[in-house]
Amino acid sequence: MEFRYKRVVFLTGAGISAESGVRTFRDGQGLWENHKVEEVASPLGFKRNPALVWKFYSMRRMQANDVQPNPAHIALADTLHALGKAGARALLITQNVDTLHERAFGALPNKDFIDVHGTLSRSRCTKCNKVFSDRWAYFDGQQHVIAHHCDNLWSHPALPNLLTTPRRDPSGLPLSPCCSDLLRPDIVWFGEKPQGVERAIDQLTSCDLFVSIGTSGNVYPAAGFVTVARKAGAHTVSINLEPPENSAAFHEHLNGLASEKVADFLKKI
């Protein structure tokens, strides 16, 4: 299969993931599930209660663990997977944190993906940092303490995984195999650092395609990126329901379902 583009970014948003039914979890007042976001998605709100954290996070990987990657994950993965046979470089970068992009491909190797704001299905140690796949939920919706786990949620091959009961608290909280500290969800809460920029912005300097698909266009930096590849000669194209903030940036706007919408524009790549 020839493609006309040879070095292409991909970066996806919660609006591929939202005609899967998953929940953004903040309401029009700001608060995730009632609770103010920094008291479950902050490195300090974890120091004050993490129990209240991790029933938070059980949550959203139950959620996650009930949908299913739709049309769009599938055509993306398809994409990625072509690319990839023609000799082409492509990276896949997602602010989603629902491994759905991981389950529509199968496997999505590192050199190829980079989640900035972290995942579900990984958890790291508070001591040493080490990260583990872990797809558990701890408490149930009624903030119980339960013993299984959520089965469809992305295992990550490389990283050791906690197949039994991982070790637990007097309250249930999660200890890590390595330190017996206690894990956390290996999320990027606010005031952390996203990861793998560095490495998106390498490609970016080098694409020759970018296509943003289901993004605001008001989180940083990856709402800075787009700037990056237009910068070094890319054709730049947004895919939304409705222009995202920086809708400036991009020379072309496809606006409707993802689902319609990017298998329909990957097939003309």
Ligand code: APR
Second form
Amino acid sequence: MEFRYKRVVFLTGAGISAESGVRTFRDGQGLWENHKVEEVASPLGFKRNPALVWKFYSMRRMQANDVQPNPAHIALADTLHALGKAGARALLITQNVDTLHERAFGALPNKDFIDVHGTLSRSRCTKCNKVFSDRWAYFDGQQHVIAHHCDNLWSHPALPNLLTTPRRDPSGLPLSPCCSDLLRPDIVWFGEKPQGVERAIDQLTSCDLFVSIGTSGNVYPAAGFVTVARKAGAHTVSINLEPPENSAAFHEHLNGLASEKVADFLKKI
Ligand code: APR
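Same protein, different condition: the form predicted on its own was shown, now please give the form predicted together with this ligand.
Then the entire complex follows, led off by the chain already shown.
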């Protein structure tokens, strides 16, 4: 397969997963499922009440496990494979933690994929920061401890550092195999630094096509990636239900559902 572009960067946000039925957790009053955002998604919240945080993320893992990648995730995964085979350089940056890109791809090779806000499918040691693939929901919907491994979560191959039977503390919280200290979700919480931004910028400064899909363009640093790509001389395209907030920075805007527009657009690159 031949491609017009040889160095491509994709950026995705919540809109690409909307048609999979991924729930967003924030309502108008800064609450997630009746919890204050800072209680369940901040380092201080975790320090104060790790059980509440793990109950919340166990629920999110189970909800994510109930939804499937949609045609937009699949078209993007196929195109990344094809670009790689054709000798082009391609990078997918996502702001989503929902695991749907990972699952559409099988298991995304690290060099082609950056989840700047982390992912529900990893945990890390609170002591040494070692990262693990973690398919567990530790608490059920009634917030009771789940003692057994839930096999169907994140069942894609080639998971690095897979936690098979993590040790638990007496209250059911998971402990890291490396330091026997608490594990935490590998999610970028409020007040924390997004992951992999330097690597993203490196590829943005030399890309010839930048495509943003399903993101409102108001959360930085991702909202600024288009400007970096454009300065590098890339053609810049946004695919979204509505023009994003940073729409002035794009050469082209394609209005519509990701499940329809993404596959159509990718046929032309
Ligand atoms: N197809 C295409 N676009 C869609 C669809 C769809 N089916 N459904 C919704 N959209 C668009 C919306 O119009 C909106 O502009 O997707 C965009 C989603 O915007 P946000 O909800 O702001 O999501 P995102 O841009 O990913 O947010 C960035 O903010 O809340 C934090 O950390 C969170 O990663 C998230 C970050």
